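Read the single chain below, which is given as structure tokens and is the form predicted on its own.
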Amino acid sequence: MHLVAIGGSDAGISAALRARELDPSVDVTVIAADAFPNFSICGIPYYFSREVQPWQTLAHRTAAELEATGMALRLETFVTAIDPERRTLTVEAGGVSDDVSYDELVVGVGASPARAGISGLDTLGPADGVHVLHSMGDTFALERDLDERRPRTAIIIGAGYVGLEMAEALTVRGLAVTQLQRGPEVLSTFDPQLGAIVHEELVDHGVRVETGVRVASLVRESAGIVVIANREGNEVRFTADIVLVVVGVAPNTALLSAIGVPVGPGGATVVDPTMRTGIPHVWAAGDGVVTHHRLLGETYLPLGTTAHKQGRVAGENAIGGTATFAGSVGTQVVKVFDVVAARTGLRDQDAATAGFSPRTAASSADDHKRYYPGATTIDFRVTGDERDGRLLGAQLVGRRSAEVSKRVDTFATAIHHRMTVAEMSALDLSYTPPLGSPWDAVQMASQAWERGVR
């Protein structure tokens, strides 16, 4: 058997690695459209805050250590068009076409940075000092500018995760950053009770945070880049030596969609939870298709731990094999200077919207003993269904010394097994006063939910 997986990144490598670790007989091969297989584009802004170097060490594994596995590697090369019919890729390399035969296919094309209607994004780019960041390719050509212009402002469009890691990078890299956030609060998919601690965490550090502006053409002028906005109805202008766009991405799905695989919420690639596509021998993962949510069904949010996921069970059943994707609960996690914000599940108007009865209690609880010194407060707001106390999702803020994303995933972990608010109070969490309290803070939070309706 040859499987072929479509991309270098978490799904297309998941997949391979899968196929190999199940069955060593099956021939991999990998085509990648750039020569960066498996790298971490989660860990960029640490590359660009100099806590990560050099930019090698983001390889999850090299080039050598996936071919050490038995996968083949074609890098540098894209996949142009599928036949289906023929089970066979047209690839083209170096200017040159051919053709490549599978037996069966993953695609793991992932998405790309969106636009979101900006004007001007489509003739300004890294030589103007307009930069996305999706690749290693957009990491060097950022690198490039700041090394080469030694710029000394930044405009960030987006106050998303990556937006926000990227305003530490580059405040620590030495540079004046002005953040743009379209909504009201920074964070978007927070509440903005918990928006705002973040908020108070950038300016603190001296990012300047404008939200509720609405970005509409980027112009290049004497002075810099001129970021034209609208807020409240009103034309607002910043300048900068850079501008960098994170407002999130968009799914490539033009490979399938030409062999007739339909799509669904978000542009995404329609796949079952085996990671199927209806086409034979066509399976599909990652950022480019749809998320199968435990509480949602199917929706769109494309998240690396998915990819992974989603990845492995495509290379499992592309050589015969039974697995299904479990589903996500949309588990995030975030660093901000020294505070952490992460989420799991639903928000009140995500969960009001998909039929349940949320209500969402705000609480605080110590990290740990306050005796013990250096104790810290962790701000929650954990949502459940007032009808049966089904635990729907939690929120939560603190310091980086807090283990906020491992106490997120506790309430992760209760959410992927449908647990109620009230069942929190039963685990048998760890107890040392350095390090936690009799109840946990997750389990205070949990109580304080539970106060609030009855």
Second form
2 protein chains.
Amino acid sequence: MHLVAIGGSDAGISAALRARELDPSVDVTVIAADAFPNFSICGIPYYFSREVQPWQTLAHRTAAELEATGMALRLETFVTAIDPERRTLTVEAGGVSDDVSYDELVVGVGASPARAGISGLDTLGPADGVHVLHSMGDTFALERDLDERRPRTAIIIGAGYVGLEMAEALTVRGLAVTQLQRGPEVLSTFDPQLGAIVHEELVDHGVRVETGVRVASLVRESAGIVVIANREGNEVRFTADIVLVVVGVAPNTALLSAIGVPVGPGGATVVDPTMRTGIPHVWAAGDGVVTHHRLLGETYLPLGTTAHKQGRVAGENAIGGTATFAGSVGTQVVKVFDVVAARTGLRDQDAATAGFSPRTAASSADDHKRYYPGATTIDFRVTGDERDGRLLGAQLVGRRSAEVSKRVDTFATAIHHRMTVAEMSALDLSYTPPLGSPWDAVQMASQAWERGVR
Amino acid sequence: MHLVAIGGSDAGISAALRARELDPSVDVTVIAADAFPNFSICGIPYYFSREVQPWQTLAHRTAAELEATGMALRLETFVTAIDPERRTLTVEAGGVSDDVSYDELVVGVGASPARAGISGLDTLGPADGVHVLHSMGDTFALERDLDERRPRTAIIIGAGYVGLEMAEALTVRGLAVTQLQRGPEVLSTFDPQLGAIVHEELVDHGVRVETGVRVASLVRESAGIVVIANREGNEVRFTADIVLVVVGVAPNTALLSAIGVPVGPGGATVVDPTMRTGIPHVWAAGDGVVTHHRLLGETYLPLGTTAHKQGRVAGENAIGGTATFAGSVGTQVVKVFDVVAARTGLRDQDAATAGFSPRTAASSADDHKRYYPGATTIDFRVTGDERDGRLLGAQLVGRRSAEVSKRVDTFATAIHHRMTVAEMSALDLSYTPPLGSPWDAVQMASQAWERGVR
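Mind pulling up the form predicted in complex with another copy of the chain next to the form predicted on its own we just looked at?
In what comes next, the whole complex appears, and the chain from above leads the way.
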């Protein structure tokens, strides 16, 4: 059996590793377009902040470590076509075309940076000081630009996870950063009341944050890159030495669409929860495919954690297994300077759109007993269904010491199991005064929802 | 309706608060034997370390705050008898006897320090430098002793949670501490391989740790208090200026036994999961009663977190509710200097005794991506049933920065829901490089169990 995985990032590598783990007799080949398989793309901002050096340490595993598991790697190799009848791929490497045959194929080609209809992005690039950030190639281009041109000012278009992490990184690097956000508040996957806490943390560290700014175009002028935007009907302009565009991603679907695999939510390739594409012997996983969500059904939510899980399922099933992707609940976390924001499940408006009857309660609770030194407050927004009390979502923002990231995991696990908000109080969670309270903060926030809503 | 709660600690106060929260028309009286209702007994070691000052801040709520919720407090009042026919209590305060009538009664009289058959404990007390530690009265006695006699050496008999926390506290206070433990390793609710990490942390901070020491008696001599013990059949003696005996607790059951409520596991009062004693209108909760455990059924496991939950159930049901205590899973955590040890569920031998077919796998995983500064290793022992893969328990030890306490909560929530070890990989847990990994450490430990056992 020859399993081929296309894509050297989370989904492809996870599929390859899982297949080799379960059956070391399976031949596995990973074909990757770039030279950097299994790099932690989520770690790139920490390379720019210089907390991570050298860049090679960003690899989850080195190419040698991957090969030691028994898989073959074909790097800097592009797959241009799939022939599902003959079970062959057309590949190109170094200008030479070739065929690769497979018994089972896992496609994990991921996504590409979105451009949000911003004009100028098609002509301006790294040489002009205009960057996107998605691959190690993008990383090297930006680093070279920082190194050679020594820009003093930067504009970051977008204030999602990567945008915020890069605002921190470039600030730490000594650049004066202006962050532009289309919506009314940074971190638009959180309610604005909590995004405002992150906003304040950015400002406290010297980042200029401009919200409600819809960017139309980029122009290169002698003073730098000019960002032309619209705010409340008026044109506004921002100028900086470099501009970083981090406004999300768009799934790469061309390879599978060409053989008839349809696209669904978010324009992503449709797969079933076993990662089957519908084309015999062809599986797909990762940022290029739809996400099965335990509350929303089929949606698109590209995340590394999901890609790992989907890839593992695809790798298992491709060699004859019966795994199923159990479904995302939308858990995400970001650290911005000393603040951590974490969320899982649905917010009010998302839940209402999905047919729930959501109510959201804001509350705050100490991360540990107030009498013990270092206690800080975690701000919560808990969302539940007012009809049946079902827990639908939770958002938490607190200081880094407050274990916010692992507290959201308790909510995520509860949502996975369809708990009610009230049932959160039944969980036997850990307590010691330096680290918690007899009712953990997540339970106090749940009880606040009960008091406020039920 | 007049609800009376006996006991001013977690169970009694939680019952009173819950009743007042649900129905502000209910008259609630709390009768407490000492003068300090609603104190955080778990915080006492941090008073001794001087991290918590003054002692008043150890109160979860002050007496005034409790009274502001509309409950009446009768402090320094002993209940000597219950008359379930007439629904009255005999109480004594300041040498005067009195009757108190009730419509519903919640008994939360807790537990008392165990003495483990150590002779001398009946005659030696605080004036001799021999202390137990369970109440604010014990706290003041020890503090007075530390203050007035300025002891330089201390022996702590017992190396459970409180014993370890007190070893840290007295070390921080400048005393030379010797810790005596009957079993082969400290922290006997953990497997010795993990207890050894805590042991090392104690030694690194100057604590002398002696294991395998069975204490027989205490004698006061001119050199100090002599602890006479047996180790491997030989008598051993340890001498110090003060001795602290923290070897667990025994449930207080006299009041309810006198009216015919039976005792069960651990000698604790038997209640059903609604906290009903079987005597009409009499409920009981907290460290005096049995614990319903989701894996073990009825057991005895006195803990503040459980007492809060049981008290809440009792308070709700006493005024006509239909709450049920959902059951403990045995979650506990302790911080010892810079190490945190957390556990939930069952260990191998406990699980085997309960009829499971347990297998335990040891592994370790980084708390966050190794490339980001500050990563540390968490040591895991995951226990599952080899027949059906059911998750039975988890033990974690790591540095304080590793969010061990809230990671055990993910296992606790999973055990609550009868997950298999394999299903842990399906959980959508949070990830950002400074705080986790694409597969969280708890998932990597679960995958290690799968690889090793299944």
